[in-house]
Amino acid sequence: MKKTALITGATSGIGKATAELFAKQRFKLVLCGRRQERLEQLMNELGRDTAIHILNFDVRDREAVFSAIESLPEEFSQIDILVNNAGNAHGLDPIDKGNPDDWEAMLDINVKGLLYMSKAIIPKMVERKSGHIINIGSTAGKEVYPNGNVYCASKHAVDAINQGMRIDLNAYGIRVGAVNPGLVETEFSDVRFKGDTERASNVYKGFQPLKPEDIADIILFVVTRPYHVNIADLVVMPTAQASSTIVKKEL
């Protein structure tokens, strides 16, 4: 029987690469995102390989999350794998100059959105006493870097939630783990710097960053381990990166 995986933030970056790789492995897919056109394009492209269902909503909207999950047709209603990938960064400012709107966006998506999605999916996993949850964190959840303040706080929260989930769901045989990437070349910096493409591109100059496909490979590895194996917490960085502030660049 094919497993069904639900991926949030599926329209770009790590989420899209994971959807593409999972489709090749014939997972049934529920792909979630805010951009309907991109979701439809993904369904058209990946539907040749597997069954796809798309859900267009914002994880920050609690009612929309629960409504979307309740609307799943029966053939997609049993979610075996939840990939909590949706997340963002807004701004890179010292705490005294930070924009509260940016803070709310990061906390709403990175923390509350992850919680809403998990709350919508977990009860049926508990009923079946099976399931696998992958929370996409960040090296920013393991350390704090200058001007990262609230973004780092949101990813530290993901780290704590991941650990708490694993403890609370242990009795039901549900596997829980986190993948925490360092520098991955995606739309992440474009969003953080609000469309300043030159500033965003400079983040990845002078070294070889990770690609979304690298993280997708890791996620696939994690979810295809034998049932008795749970990869609880994995940190991955490009070879050039030693920490959030130490990156070997050839300029």
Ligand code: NDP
Given for the second form:
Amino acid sequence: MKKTALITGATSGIGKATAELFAKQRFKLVLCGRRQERLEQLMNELGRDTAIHILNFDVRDREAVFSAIESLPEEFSQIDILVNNAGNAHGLDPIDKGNPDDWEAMLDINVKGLLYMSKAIIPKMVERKSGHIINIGSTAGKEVYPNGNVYCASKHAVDAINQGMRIDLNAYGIRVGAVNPGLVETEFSDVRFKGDTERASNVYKGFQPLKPEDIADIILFVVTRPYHVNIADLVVMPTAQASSTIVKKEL
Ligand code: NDP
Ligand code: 8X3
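Show the same protein again, this time as the form predicted together with this ligand rather than the form predicted on its own.
Expanding to the full complex; the earlier chain stays at the top.
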């Protein structure tokens, strides 16, 4: 029987590319996000290949997370694979100039949202003694770069939570691992720079960034390993990138 995967942040970027690739593999899919129109579009398009259920909620809203998961119809209620992907950077400012609203958004979405999702889904994995959680971290969770402060902190938290989950769920045979990308061209920089599309597109100029499909490929590889193989922590960057601050650009 094909597995059921729940993907947060499925309306854009890495989450959307993963949903598209998983649909081709005929995984049953629970797709989450806040933009209803995009969720419905995904349901219409990917529904040709597989069974899709969409859930519209904000991962920051703890009650909404739990009621969304409780509302899953029987045929989607056994989540085999959780892709904790929803998240963004908000702002790129030195710590003394940072906006506390941005800090709260990043900590509430990237860290607390990921925890709420996990808390809502893990108990049934524990009962079944099986499941796979993929946490989308970042190179920003492995090193800190100028003005990245709180976003980097949120992704360092994802790194720690990924390790903690793997330790605590070890007894139940649940696989836990992180995929940590470098620069991927998605809506990420549009969100970070609050719709300043010129500033956003400059981030990816002069080199070949990763595409969301590159990360989707890796996530599919991770989830299709034999059950005794757990890819615990994977870092992937564009060839042009050596670290958060070293990117070979030809402008
Ligand atoms: P996008 O902006 O393209 O996608 C972000 C997704 O997260 C959207 O589907 C959005 O859906 C969802 N999301 C954001 N906030 C919330 C919220 N409060 N509640 C529910 N869903 C939310 O960016 P990416 O695809 O690049 O980002 C996906 C993940 O990858 C993030 O965790 C990001 O930190 C990480 N990452 C990205 C990298 C990059 O360079 N792009 C590199 C390393 C990691 P909606 O708005 O519909 O709710
Ligand atoms: C996204 C990659 O370098 O913009 O997590 O922080 S970076």
